[in-house]
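Form predicted alone, single chain, as structure tokens, below.
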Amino acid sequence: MTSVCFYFQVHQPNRLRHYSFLDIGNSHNYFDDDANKFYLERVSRKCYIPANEKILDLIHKTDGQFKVAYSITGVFLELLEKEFPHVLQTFVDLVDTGCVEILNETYYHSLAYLVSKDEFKNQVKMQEKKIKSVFGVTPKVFRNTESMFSNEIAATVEQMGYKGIICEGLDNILTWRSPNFLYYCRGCSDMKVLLRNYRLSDDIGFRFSTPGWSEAPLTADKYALWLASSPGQTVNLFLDYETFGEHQWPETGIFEFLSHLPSEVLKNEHMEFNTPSELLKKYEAIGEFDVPYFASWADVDRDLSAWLENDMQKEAFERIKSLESKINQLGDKTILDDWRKLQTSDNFYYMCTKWFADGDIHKYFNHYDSPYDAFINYMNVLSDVEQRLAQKNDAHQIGELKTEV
């Protein structure tokens, strides 16, 4: 048998409001609640609600043979709980079928591992608790923010008790090998790596409605034949969930494609759908996957340059990173939450100046006019956070002196 494994990333950030230099020291209200609600309502209407309804229907129509997995960030779950609890319930209904697996990641969809291992672990544990409270399940497979991966990250995740981790199917690491197998990661004892088949994934995520694509139109029967002819243990199709209805509009036929795909795949007797955890039980790893540097699934470069390439991104990240010890020493939950929301990868994505092959990707859901506006706005907010920290620490020190006297 050959498996087909669908995994969907679900995330919306807490967008920063327009925060000017004059706001520093006068307002600690950093986040644009109206914009967050606007985007969340739009994407719920175009993607989350219809896609969830479609997948639930497909699970029932196939008697549970169609299976998928999601990674749903903690900040996204917070926004749904606050603004659209009925949308959240549709995700809960999917998990309740027993055919949907929830993976874990960082609560804030952040670059936490690059801040420190302790911060990373704290955010992962926060996410574990959130998933347990919302869905009643404990995740066994990990997917880091934007599939950020390295041997070191994998070893840390294994130490936290995970049995599997997701990574991009990196050509330069695989060389002649196929992403359609499970691998071991160097430095881990028995945790398995699940690799994204980016070519077949991107056929849906990016090329589906591309004008002039030689394979257009992409139909379910054609795609199912591609999957059926793919050698290996499993074809891992990892996508942003917003592909359905938002990135690929309904007019492209994306929902019709999704409607017919499971039945077309299951026409092949050697094909079945599996969740990531089922893959870990079903298949043995065939070899080592050695990634000594930080990789990701972002852009054509598959590295960290989407967030940390230019001087603006580097300066902003070093500033936010430098506050860790002061934040932890202070113990103020409100400031801690603000600081962690500022770690969200989207904030650095908005500052990206890579306008070549990936230009449209960086502009999507971007509410800034330019990367420079994003940087200035972010640094104004960060300056206020630093000022709050200084004031709180001064007050704390004065209080200690009075106690001693």
Given for the second form:
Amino acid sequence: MTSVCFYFQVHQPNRLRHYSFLDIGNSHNYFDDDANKFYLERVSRKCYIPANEKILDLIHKTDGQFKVAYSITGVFLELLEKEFPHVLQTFVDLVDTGCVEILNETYYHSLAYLVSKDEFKNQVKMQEKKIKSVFGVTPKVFRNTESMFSNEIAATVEQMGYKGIICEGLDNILTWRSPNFLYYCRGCSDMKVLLRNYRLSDDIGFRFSTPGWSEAPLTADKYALWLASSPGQTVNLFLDYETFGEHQWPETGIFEFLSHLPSEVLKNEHMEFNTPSELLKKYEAIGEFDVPYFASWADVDRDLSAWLENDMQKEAFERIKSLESKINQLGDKTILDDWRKLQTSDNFYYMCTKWFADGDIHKYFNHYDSPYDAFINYMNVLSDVEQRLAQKNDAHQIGELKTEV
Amino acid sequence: MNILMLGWEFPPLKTGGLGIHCYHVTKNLHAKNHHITFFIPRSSMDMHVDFVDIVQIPGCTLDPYVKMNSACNQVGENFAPGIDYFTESKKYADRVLEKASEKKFDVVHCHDWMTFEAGVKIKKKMKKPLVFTVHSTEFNRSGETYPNHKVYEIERKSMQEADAIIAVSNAVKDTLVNKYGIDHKKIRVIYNAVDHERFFKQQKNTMITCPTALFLGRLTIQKGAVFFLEAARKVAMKIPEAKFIIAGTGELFPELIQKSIDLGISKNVIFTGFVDDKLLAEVYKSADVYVMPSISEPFGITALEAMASKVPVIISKQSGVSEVITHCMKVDFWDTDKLADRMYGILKYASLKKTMACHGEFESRKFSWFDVAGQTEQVYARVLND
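Requested next: the structure of the form predicted together with the partner chain (the form predicted alone having been shown above).
Then the entire complex follows, led off by the chain already shown.
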């Protein structure tokens, strides 16, 4: 048997509003609620609603043989609950079929692991709780923000009780080996790593509608043949969910492709769809996957350079990181939430200068004119958080002194 | 090929992009084995260079922008006192025509309106193809408010006669199509460039240690120095030690001094007066951020000069150069809150300054005068083939 495992990442950031340096100390309202609602409505209309409907339909039509997995960030669930609860319900309906698995990640789609292990664990637990309360399930497989991965991250996640972890099918780690197998992770006792088959994933995610691509148009029967002829235990197709209808517009035929794919795959006797947890039960790991440094699924570099490469990104991140102990000491929930929202990886992605001149996927969903504008806006907000923190700490200390007296 | 070029400024006598452009394009055309005769109104300056045959045309005074030693620079409705520009440009046209008939050339190439009528006369009499470069239109010079109708009419009529027109940006091209009714097919956009090495190798001025923002340009409505001052006031509220340099001279000089006093930032503002060519690179290097808040800017070579000097730039969205550069920040000239915010950010965060400076310097290398000359050559080839 060969498995096909679909996993979709669902996330929308809390975009910061235009926050001027003149606002520092005067306004603590950082987020652009109107813009967030606007983008959420658009992406719900173009992607989440039609794609969820389609997938639910496919699950029914195949008598539950079609299965998928999602990870849905806490900040995104919060936004949906507040603005579009009926869209959230369509996700709940999917999970209720029993054919849809929810993976865990950080609540804030954040760089928390790079802040500290404690902060990371806090955000993972927050997300566990959120998923339990929204979907009534407890996730067993973990996927870190943008598939950031290292041996150390995997070990931390295993200690928290997870059985499996998602990672990019990194060529430089795999060398001659195939991503279509399960691997052990170095430094873990029995956690298994599920690797993304990036060639086949990107055929859908990036190349699907690329003009001049030699395989265009990509049809479901052709793609199913590629899957059927893939060696190994499983083909892991990990995609941004927005691929359906937003990155690939309906005009490209992406929804028709999705409609026909399950039946085309299931025509092959040796093929089936599995969720990540099913893969863990079904297959043994065949070898060791050893990532001694931080890797990710972003860009061609597959490292952290989309978020933490240039001096601006580093300065901004060091500043946010340095606040941890003060924030924890103070224990003010609003400041804590603001601070964590500022850890969301998107904030750092907007400051990336790597591909800026070429203009590509980084520009998509980016509401800033340039990485420089993104940096200034972020630092203005951060300055206000720091100022609030300092003021509250002073007040706190004065309060303690008074009690002592 | 032999090219007859008509201009009205050439370094060291220059006031803006036109002079810089003529200098570098003729130099690079010469390097490509073309021979250029350059007609220019007579002045007291020595104009000798070895790559172009400069012919000073006597008996007319054409100098529509700044007089080098004068604080007074008047354009649009209010030309410099005592000079009738229309009579002068007609006189120039007649003299040029006489001189041109003595010369051998394949194509005639004019720069901006003062030389356009002369170009048309030469084309008609000598049956040579006519190329115009539009560095600025009357709409730009008047800050998009009250264009001088006579100048507009000269521009419009002459441009209809031209065989090809070079515009220094798409914004200029759009103006030519939409405001002058010129056929878009005969317009080619060729962006200006920068003499990278000259600015890049300049040493940092270590005299000024406080955070410094720079404005550099003619002090006219068009260049928007007043927005720079308004933003400066807002920045100074947060960074009281910041300095704001206004480099250049022009009709608004007295007004801007008064404005800096009214805004209560006179101690933060430094007026340099006219910046000599020799000092130019050093002035850029003394700044932490260069601001070009022009109301209207056909191109804006200074932005490239600042980038080549490794100085971060903030430019108005209304500038031609904003069409082609990415490693800068772009604001609407009137949005002084946002301008102040961006200036504050660069002055405050070393990481931002460094990142912008590095990427900006690298990007500025894309703009070479050799390429501009090559593209100009293609325009000549096209009109000669038609």
